[in-house]
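Take a look at this single chain in structure tokens; it is the form predicted on its own.
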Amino acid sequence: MSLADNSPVTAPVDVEERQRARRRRLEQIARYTLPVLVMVLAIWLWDRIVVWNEIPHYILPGPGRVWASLTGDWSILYEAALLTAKTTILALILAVIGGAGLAILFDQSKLVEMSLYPYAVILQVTPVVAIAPLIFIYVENKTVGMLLCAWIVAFFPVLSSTTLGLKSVDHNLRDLYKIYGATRWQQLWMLQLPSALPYFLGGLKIAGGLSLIGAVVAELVAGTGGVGAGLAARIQEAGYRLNIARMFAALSMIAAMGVFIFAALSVLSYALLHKWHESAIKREN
């Protein structure tokens, strides 16, 4: 046997797997780089088109001035921050908990689902700034109000994933547990919530920013001010004063509220489905 045949063979899978891992490491870096870089550079030409074109700061602040307004005035828009994230995550729960329990009974009850279905895709389709008016006229107390807006604009999301989750459970699974006898309810605890997981975590991905919307669109519409006003109050008060930098600052806020709310849940969806799901499972390539 000569020498080259001795040669290792492994060699080229090694420099390719090496390939790999620097590619891996190329994307986990351009991941988080490049949007900063954007940001950056965002930044960069507005500052710049404020100072070439010379635009007045009650037209076009510059991010100089909004980082002012916003260390400035930290205390009057962190308080107001605090509000608006109060009615945000109470309207995602009670989203959540209406969602997902209407779903279930729809998806026992044939006759339910026909009756009430209807009236969710109607609910969800008409613009919350019509219904907001309305539900301040009867709703004496604002926060409630404010609360009730944001979860209707969360609720129908939760509501349509998690029954098409429910539905969508594979109809050999399902077959085979009425073979073993299971009961309807070991074939939804055991068989139907974990596949519909996936659906419920992506429909809550969106409840949340739309929640979030839900209670801009309310505070909007309650015209809350002084005490007790939530970012959206702040914005329409700081632009009844001409103050642009401190609504680009409390804008800025609540971009970055929303930001956090589906970070998190990304984060959440990953933690319950990185082990067995395809959504979640990172392969290579």
Contents of the next structure:
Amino acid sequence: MSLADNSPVTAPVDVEERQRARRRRLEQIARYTLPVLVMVLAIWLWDRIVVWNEIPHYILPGPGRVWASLTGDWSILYEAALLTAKTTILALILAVIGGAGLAILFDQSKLVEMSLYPYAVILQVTPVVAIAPLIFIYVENKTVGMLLCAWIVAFFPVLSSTTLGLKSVDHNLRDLYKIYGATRWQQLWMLQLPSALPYFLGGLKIAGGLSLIGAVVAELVAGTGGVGAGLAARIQEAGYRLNIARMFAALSMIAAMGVFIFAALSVLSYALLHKWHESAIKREN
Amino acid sequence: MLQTTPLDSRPPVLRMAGINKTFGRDVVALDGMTLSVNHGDFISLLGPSGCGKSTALRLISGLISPTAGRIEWAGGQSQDDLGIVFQEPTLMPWATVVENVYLPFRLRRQPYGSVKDEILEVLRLVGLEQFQNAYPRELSGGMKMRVSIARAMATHPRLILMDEPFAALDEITRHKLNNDLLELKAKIGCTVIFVTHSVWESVFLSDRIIVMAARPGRVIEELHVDAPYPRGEEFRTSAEYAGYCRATSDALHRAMGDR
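Provide the structure of the form predicted together with the partner chain, given the form predicted on its own shown above.
Shown next: the complete complex, the earlier chain at its head.
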């Protein structure tokens, strides 16, 4: 019996092509099933280690206890998550406005760039954990202080990548605009900003993760004294009370939040670039 | 010859006189260039690397200013005088074909509706009307170059500058685009200054060839190709064409030999 007899018309005829198609199908399935499998295995192992070694729950709770805490303390955790999410998202928005705005300002005025850029770098390389205590001394409002902390960490990737993007305009296109008598504004709006978009989106993805880190650090430094406490503050507080299960529950929510932000920004990036940018184009072979 | 008489009767477009461009202190890119461009001319600037042909284009386009000498546009210069085609297609990758061709109009704040017909017409002339909504990455190198040419021609500028536009293309595509360019020129009636380092291309396309030499960049000779347009494959294979190629090639050798 020949190979062609039992294969549908649309199947690749070539043996190598068929192998390639099968490999691709397997990879598709594995991409989603393998990580889930690893997670199930890890949770199972975690549970066994706790049970087999009879580890007390105030040292290491089993996954069941963590799950119970997640559902039992849901109202507290949910409220805390909302607060952390609010700080993170606001900080990210401010980072975008501040970072992209500064980048445009730097691009328009070389003198402003030369004067301010070194300080942007200094602000970036100084660890936020070290700056945060000072911020909370001078900033009365806790929300503003937390936003400031998160902003300091998050704005720099947006600034540096957008600055690079605005400078990465094709030289011939720049000449073309000049020859056609484009104004500075037209050049910025119609040429530089679209050229900078892929760079900006790359910076934004990093800033998304960093704004969450900034928010967490800010909460830890600000302490739990306030009424509204975010997830990180809840972790700290639960730690004082040896409520390890709740620490894990809150931690898993922070992780989930980080994953969500990254996924959302990736989707945004794809939506804006897939029609024209090389990074978003799938290649055969 | 018959072909030379209308040269004088055609209205002038541009005159360059005694142009010198020196970069830094003593890098003389162009020395004493004089050139008159009349309406309908197809002029090739031909020469080895460093002969100042691209510098000449940049001077005409106003991107740089001459160190000495004058560039005079007949009747004064305006924003609509120029179209330009670079060696690369130089399209905006985020914009579709039609948006790329619309660019020069858009920069002059002309609404799309008022120039739509012109844009579609020029896209039809370069044979890309069915690709008007494609993005540049979906096009081949030759097609991208056609879009670039369409963009330069769409506004009907008084002068179109082309800086080695076909140098990066394969030979077959290049021949095809040479033929098409002459057809387009006949239909639109534009004036072109064309930079190239191909003898064959310059003879096929132009009615005047300016042969240039390097270090310092300067004009050595001006040759007239008096073969009538339209030129097609018959011209490319004719003895006349071969003769012009030999003469041009000899001039180029003189340009490269006597530095």
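Numbering follows the first chain given and starts at 1. Take the two forms, find the largest set of C-alpha atoms that superpose within 1.5 Å, and that set is the rigid core. Keep in mind the model is a prediction, meaning the values are calculated, not measured.
Superposition on the rigid core between these two forms places the CA atom of Ser266 less than 2 Å from its counterpart.
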